[in-house]
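What follows is one chain in structure tokens, specifically the form predicted alone.
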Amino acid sequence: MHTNPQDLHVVLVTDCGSTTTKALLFERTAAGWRQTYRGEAPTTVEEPVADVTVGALNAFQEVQELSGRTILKSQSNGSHPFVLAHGAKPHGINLYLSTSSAGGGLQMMVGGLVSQMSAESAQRAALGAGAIVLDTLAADDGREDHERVERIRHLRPDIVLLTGGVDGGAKEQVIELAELLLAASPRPRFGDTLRLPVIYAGNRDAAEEVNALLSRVAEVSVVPNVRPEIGREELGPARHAIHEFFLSHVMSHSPGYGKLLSWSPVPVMPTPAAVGDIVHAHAKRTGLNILCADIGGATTDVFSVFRDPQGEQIFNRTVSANLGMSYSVANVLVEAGIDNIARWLHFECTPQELRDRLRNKMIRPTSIPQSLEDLWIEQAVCREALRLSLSHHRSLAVGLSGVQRQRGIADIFSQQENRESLVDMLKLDLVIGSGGVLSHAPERLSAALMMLDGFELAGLTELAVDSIFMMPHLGVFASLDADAAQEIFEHDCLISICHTVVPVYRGTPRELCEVRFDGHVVGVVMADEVRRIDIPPYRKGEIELLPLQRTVDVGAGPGTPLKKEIRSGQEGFLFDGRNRPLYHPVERAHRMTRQTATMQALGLHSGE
């Protein structure tokens, strides 16, 4: 199959998820690159099928039937199953690409000497490569050696990333960490006859001894130190090694993936890495500060791109492996607490009834809401999952892009509050929501309100959703043709819902901020009120926020006006005069009244 972007006219891309394999057709049309047809089928990586290609072929068949384009050969004879297209003829494809998170995605364990130094750098490298970090071992993590050994054996990670020490520093503790891994001698999750992939990215002076030790039980790859100096990170080589092992030791030995890999000349990417790539690319192209959340059934991934004090765009990714909408919904209940979920409900629901409904969702994870009350409970859970995952993200929001980043000693030893300062909600330009609860919300404004509440947005922010969870497909396509992927992203993927205007203030002012668009006053943000201002969709113009009190901050500082060129979304402007942090009345009846008023003000169905 051709891989020259100039020869591409029809590209078929799949994302093999944990439960569903989604196939999309990208085509070069007279209007440019567009997403044209979509098919999906249950993922078949587990028993009784245990062959991921069966689900993929079922999804291809649906695309073929919908498009009328001949995609599949009648007999593949063990080779790739596609009819190859020449130009834009109404049969065949030019290229097949794929991402994957099936089988639980890429699961890693990382280790280092100091929790907030080498171990933290290892965690960032793994997260940036699209992995779920099962555990982080460190010499100062408070566990005994036997506890660490037991933990390693129990988790059975796909890959281990071992770091520690600056180049030229002490190496005894690094070797002791390797000996701990040797004693555990863990088996990889897939491929019982394989040796566990281990990446060593620590003190180069210890590399030879570490390699000699671990080569007895593992497949070792030695790469440059992720922390060669105390104030410098180099995550790129470790991230590249993770991708190499992911393909050669994880994907190729997962059920059916060897065949899937042979169908494409482009490596299969972990789904989170592909999403991160398209988010980062959009931020680079537009210069925007972006926050993106992909909330799934088992995990919630959060991506962000913010500028550091030197003006450099820093990409961050975290995964909250126990926060999700179905498989992990009970974990959201435990971590958030029943009262925090109930505070978003505008109808009577006892704590016991709420617990029972959420437990039913956990044991029937593929079910969808059957009533409005079920839907509202799901949306309440979403708010708490977003809130908790953002808190986790902000605690680790540092450079994950894999490029070298200078960090001062003060940053390394700073408290968590200083590390969080990179994610500044008043400087946030765009929020992108993805995942079923957001992308497929019955009303777009419902998705906007979930993100507004869950993230407690402040200032001026555009809210958008991924229309049909297309970002993984575009991320892997961008590795081949970035311009085409960006064109589809902006035209077919990103659905702009609205712009939120959220002043932050001190005291008890009534009128907070006057809002003008194209020189005309469109409204005033009032304290404690939420309302929508209707603006013609997709209209470019200048929005101007004028604080009416010196204590009101709309993103430019207290009392300072803010001007910005924008393009309006489908639902105009959302004014939110509830101060930050959000206040929730103690009395349940008062909370319910407040939630009902908010929904009715936005025209959302509240059941009344």
Second form
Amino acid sequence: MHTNPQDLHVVLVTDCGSTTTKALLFERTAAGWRQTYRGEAPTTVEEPVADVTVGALNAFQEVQELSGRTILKSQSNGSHPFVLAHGAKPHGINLYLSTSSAGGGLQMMVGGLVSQMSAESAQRAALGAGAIVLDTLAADDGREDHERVERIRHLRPDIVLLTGGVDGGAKEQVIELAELLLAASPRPRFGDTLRLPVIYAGNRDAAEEVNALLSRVAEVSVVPNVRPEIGREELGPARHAIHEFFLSHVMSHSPGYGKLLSWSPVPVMPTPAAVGDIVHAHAKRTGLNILCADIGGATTDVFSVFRDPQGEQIFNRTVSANLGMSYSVANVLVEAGIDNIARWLHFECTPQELRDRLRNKMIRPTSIPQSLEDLWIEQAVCREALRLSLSHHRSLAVGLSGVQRQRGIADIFSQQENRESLVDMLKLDLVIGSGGVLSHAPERLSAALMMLDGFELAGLTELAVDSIFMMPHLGVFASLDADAAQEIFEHDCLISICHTVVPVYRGTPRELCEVRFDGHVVGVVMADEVRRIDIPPYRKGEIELLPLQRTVDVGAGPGTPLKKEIRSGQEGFLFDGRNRPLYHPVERAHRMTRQTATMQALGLHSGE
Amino acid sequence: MAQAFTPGLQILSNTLVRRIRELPLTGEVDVKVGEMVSSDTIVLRAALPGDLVLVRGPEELGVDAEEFQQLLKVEEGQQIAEGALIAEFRAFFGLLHSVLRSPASGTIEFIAPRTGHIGIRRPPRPMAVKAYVSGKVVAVDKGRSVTVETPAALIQGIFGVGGERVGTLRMLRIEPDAEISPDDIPTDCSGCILVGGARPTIESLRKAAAQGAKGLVTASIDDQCLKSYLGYDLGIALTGDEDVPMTVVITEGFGRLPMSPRVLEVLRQLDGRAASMSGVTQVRAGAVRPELVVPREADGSSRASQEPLVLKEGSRVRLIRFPYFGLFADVLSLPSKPERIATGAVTRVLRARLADGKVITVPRANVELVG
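Output block for the form predicted in complex with the partner chain, input the form predicted alone:
And the full complex, kicking off with our chain again.
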């Protein structure tokens, strides 16, 4: 197979998810790189099949049938099942790539000395590598030793990342943390004959002793410190080690993955890592502040790229492991509460009825809304899942404690401002929604409204969705050909829905801001009103937001106008005059009237 | 004829049930292939590694780690009894004297040179795995697992809480759609698996548990009742290890749903029989559903259900989404092309006839085969 970008014309990529394996064909056409065909099949990593390649082959078969391109050999022989193409011929492929989150994805436990320093850096390294963090141990987490030992034993992670201390600092506490791990002697999730992979990325002076201690029960990899200095974070080496262990200890022991790995010259990536890579690459290329949410059946991943006070683009990922639209739908109910879900409904539904419907979705997670009422209920749940997962994300996407401060250690510990979240909604340029409830919403504007409400967007923001959940595929493709992946990302993956204009204000002004596009006034945002402004799709021009009161902020500061070059989305502009934080009337009838008015103003089906 | 794979719950009056009993780590098998076992026969044993107790010696004695190494009276690998001397500290001609004694019996696994901390591994703890169902041992994987097979009736539920239980099936004297009240729970139900009715009140669950019932198989449950029974609000359908006095399995879902006639028909034939049940539920890929297994006499008529769950014209299905939730229908056709449904989504559908003769179109994802 080819791995040189110049030799690539047809690339087949799969994402092996927990329930579905999705295969996409990327082709170099006369117009450039495009996503051309898609096939999918149930993932077969679980019993009774217990071989991931069976599901992958079924998905390839569908792509083959739809495209008319011969992809699979008629007889399986050799190291892979593919017909290889030479140049741009109508048969075969040049390369096969894959991502995977089957079997629950990569599950890690991390540990560090201080919750808001090394332990937080360890979390960021693991999350950035595409892992679900099962628990974070820290010397200051308030737990007793025996509680920590019990917790480690109970979790059975795939990999442990141990950090702590700055290089050259005190070693004892880091070694104590290693002793706790030794005491627990955790077993890996897969294969009880394997030794648990442990990555040590803490104080380099303690590395030898930690290695000697833990080598009795684990396979230890020592990498450079994730926090070599208080104000510096180096996540790359730890992230690379996680990926290495993911391939050698997790993937290769999952059913059928040995074969799948042999089909591709490029390592299989964890799905969230691939999504993170393509989001990060897009932010680098465009300079935009981006928020991306992938709301799945079991988990919600949130990715962000925002500039820190020094102007550097900082990437963060969090995963809310039990916020999702099917397997975890009842957990959204538990965490958000029934009232918070019901507040988004514009029709009568008793709490009992709402609970029953969500519980029944929990036990029959693959069912889909069949009535408008059920659809609206799921969209209400989505808003709450987005709200909760963003809140979680904000707590981790923070500046480093002590960064860039030439002061004493006491000052560093008292720096509250560095704990502020990097996520600033007024500075957010682009939101990308992914996952069935957003990507496959029957009306695109309803997906926009879910993101607008769930994230409580403010200022000027472009809203887009991932058309067919293509970001994992593009993330792994970008590891070989970033330009081609970006081209497909912009052309086929990202569907721009609209731009939202949301002034935030003090007092009770009626008219909030005037909006101009291409030099023409297109409307005025009125307080408490939501409406859509029709703009021809995909038109480039300058948008100007002119606050009409000194207390109104559209993203450039109170009373300050904002100008920006944009390309309009499919649905034009969405004006939202509801102030932030969003107000929900206490009385149910009033709330329902308000929700109905919002839906009708946007031309959404409200059943009336 | 068009057909498609679809999820469904097995409701079988006569099948061959095989259950694999596994150890979490390598151990010993207590039975042989061909041996008959009862549900409470121990088939596997293993020794779980003992807990490791961490002793922070230097901190206890108030000395630094280096000095502590000189005070030690034990070494790595040594067996030690609870209360035995680990280290002794004397200063000022014996005026200051303190000792460190072992908080646990076990083996000294390590003495950390840097911190002086000592790890004492307690002795291994024995564990045993029972057969769960009465039947014949048909396979043994040395040191790992045992497979027990029995001719049986098998009823899969949609959701359950609580672990494996064994008892005598007892039908409640109640209509299939009647809500179970405390008055419906017999006072002499100790050791029984109660069956029937719907939507039990929390008082009836507590009464059944207090009377010693092993389990309850019923049609539906109210989520607030479940919350009261568990003592917390369940977020994920991953159950089986709840600390509840009685296992509960529901066959239809949450809300006010009667038990399906097919389930009732099979259960009625089993009144008074010994049964095994499990509330273990895992609603993900490779789903595990709760179950009731009722072994029967081996007469050679039982066959393992090998048929995949295939949806085809004529299949009997249960509808699992509003507005038809809980109703049954017969599949008339499976159109090959996706169609637009009421929500605006385009998806693969089927057409089916309800009991009242009405023909409806529903997404294929929203039906369950009634096996």
